[in-house]
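Coming up is one lone chain in structure tokens, specifically the form predicted on its own.
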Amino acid sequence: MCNHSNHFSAIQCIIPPYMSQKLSDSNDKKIALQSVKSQVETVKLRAKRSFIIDLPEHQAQLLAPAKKATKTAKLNMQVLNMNHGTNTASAKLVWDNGKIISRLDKQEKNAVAAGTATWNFYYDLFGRNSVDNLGLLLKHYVHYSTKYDNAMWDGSEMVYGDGDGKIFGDFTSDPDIIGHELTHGVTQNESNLEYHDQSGALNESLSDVFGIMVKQRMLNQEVTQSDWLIGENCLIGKNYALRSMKAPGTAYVNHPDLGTDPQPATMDNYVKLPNTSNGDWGGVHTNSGITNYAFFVAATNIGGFAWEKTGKIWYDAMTDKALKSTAQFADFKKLTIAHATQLFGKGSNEEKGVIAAWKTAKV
């Protein structure tokens, strides 16, 4: 329910439409009402983004932040408190590039910690200066609306809801969610993968891949130590998470309100859905499980810290100029194998690990 119909520069949300639809159809009127209210807020944000997208370029530039060339890259980030409002212009600045403007609450601290970790991740490992590689100011808006059940990158900034407190908790509670959403900004500024069918599922998968590595690096976890779960704190209940990269389809099973995770792990179970909003633009959040699983297997085959070798391969493939906006899974597979070979050599364990991973995912 979060993507502009032209599939470009879309608003990308962490909660997929199949979850929202389940809750909206709930027999529990309170759950259904809260889900519909959250979707209404998302539609408002989407309408704003759609308007900006359709502006002539010279008008759109009036809204774009000025680009200032700097000799050295440095974190450029703010955290703002919406105080449960929906007008970002009224948000209160609480943290500005290391300067604490007012005492930070838990959500604000989470945004500072994971937002900083994500910027450091891309800069320390890949020399990237913010999501656009030009030092873009990253704005994190917390406490959006009342009990809002989502977090999103709207093409220029981050928005986080507090959750309804029954099914979803605070959307800043998982660093992988923050890393996920900011990675949409990286993809947007590189290949701008079209947000539908396989290219859209690949778009979502890349955000999960780099989101999980941000969390792993914050926790100093090797591949065997990670839970490989996306949003395990956001979805309330110790046996639940939004997605599992290690075992797609098992993030939540027999959830009383959401049912069972529909993600496939292998290409033979690819789910064909309508290329519509209700069909999640061909199942971009559903089929991302396939390429998520390929990354998990590759990282496990290669071992160590995922970001040191497997992450480098995936980053080089993600930023390769040969990666077209319409790329299919097989196209990205070829690029990862090519970069594994380029980085580590023909016949290397890394190359073999990547080839075997895609075979395991049946791509």
The other form holds:
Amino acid sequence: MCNHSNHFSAIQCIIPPYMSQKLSDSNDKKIALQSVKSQVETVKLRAKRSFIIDLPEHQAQLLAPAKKATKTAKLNMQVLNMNHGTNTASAKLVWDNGKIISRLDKQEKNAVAAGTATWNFYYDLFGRNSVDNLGLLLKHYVHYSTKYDNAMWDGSEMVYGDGDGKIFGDFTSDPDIIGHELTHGVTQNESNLEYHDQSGALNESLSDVFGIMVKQRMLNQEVTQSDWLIGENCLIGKNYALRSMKAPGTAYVNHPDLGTDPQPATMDNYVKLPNTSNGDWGGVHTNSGITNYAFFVAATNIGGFAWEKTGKIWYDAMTDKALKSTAQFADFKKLTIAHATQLFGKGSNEEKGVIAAWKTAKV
Amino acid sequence: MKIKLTQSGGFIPITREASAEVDWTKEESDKLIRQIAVTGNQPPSQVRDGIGHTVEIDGKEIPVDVDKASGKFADVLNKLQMNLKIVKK
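One more: the block was the form predicted on its own; return the form predicted together with its partner chain.
The next block holds the full complex; its first chain is the one shown before.
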């Protein structure tokens, strides 16, 4: 049995101390030498372990081995054409893991490009192999139904409509929408945030946060270069987008059909809506403006490419086992601050940037 | 009697409505409700950004699955779906 209070390695502890001592006193010089050497190594390792334990977490992180994804991880994705039907079983496979089955149209190319970029985003930056981190096949169904004004995640697949052509254009035209839908799959496989009220709005916001970073990375944009708009091509009209993370409530103003974007930017303007389909399940697409804004401010405070630091903080919080399915905005705030501290240190600019962001969003 | 179909939800929350006068009896409207009503008023477990429908008829508003309608009910609901107009907010 290993009784060392701070054992470093199981191997070092296979031989109990009394036995090591006996071997070191052996008349056989070779055995004695080996035993003494082994004990010296054990002492070294214990000293190293003791030193690491006393390090602040951000310094200890520097010594941690880099996250490595499994060698077998690779993009596993298909694009299928619904040809305006609604039965996915009848869809035609047009792209299969890099193999073009039939000549791709614009929507199919969009799904390939942004779907691949999203998979790469999660894999390159976080070592995540697909939405479930187990290599789940990602199926993108384009040309769903007729004049369908929507894109959605159905629990295992994405579907995209072409839009009515008057108010909405096709929903594959913005890579942030594709990144958004795939991130619903990530959330489903992590905290599985309940889809109503604050937890639902947080669920929506995480999809926007990672959707916008997918777009920014595709365009190689730093935080100051991004428009922070979700669905700017999808909603027809030069001055319109579906959501603004930089200025929630301004994505569309006095739109002839839609009116004005209802998103609040700060918690004091949280919109209480009924937990029904008509109430958008307590305003999940409305109140997501608050946490979207917190991310925008944090990313702006921290600077650079959003995915490098702020995105890492948000990803660690999103995948933290402490994030419960019923989490409220304040719970997520605490987690992001904790991860900013863990990653970059107490009193770091990154930690301060995150704290200030939540204060600005009044959460 | 009047039947109103409401469609709501989606990537941005948009409400669309359409209504029509129908000459159904109370028994017929009850039959429609039994045919298309969905249990409870909760989002399908893992669908995100999905679209939902409700039907208001005979003083009741019920979450429904319009694809479950058949016969003359399906005809009316299909027409209502084609005539859905955005409720501006």
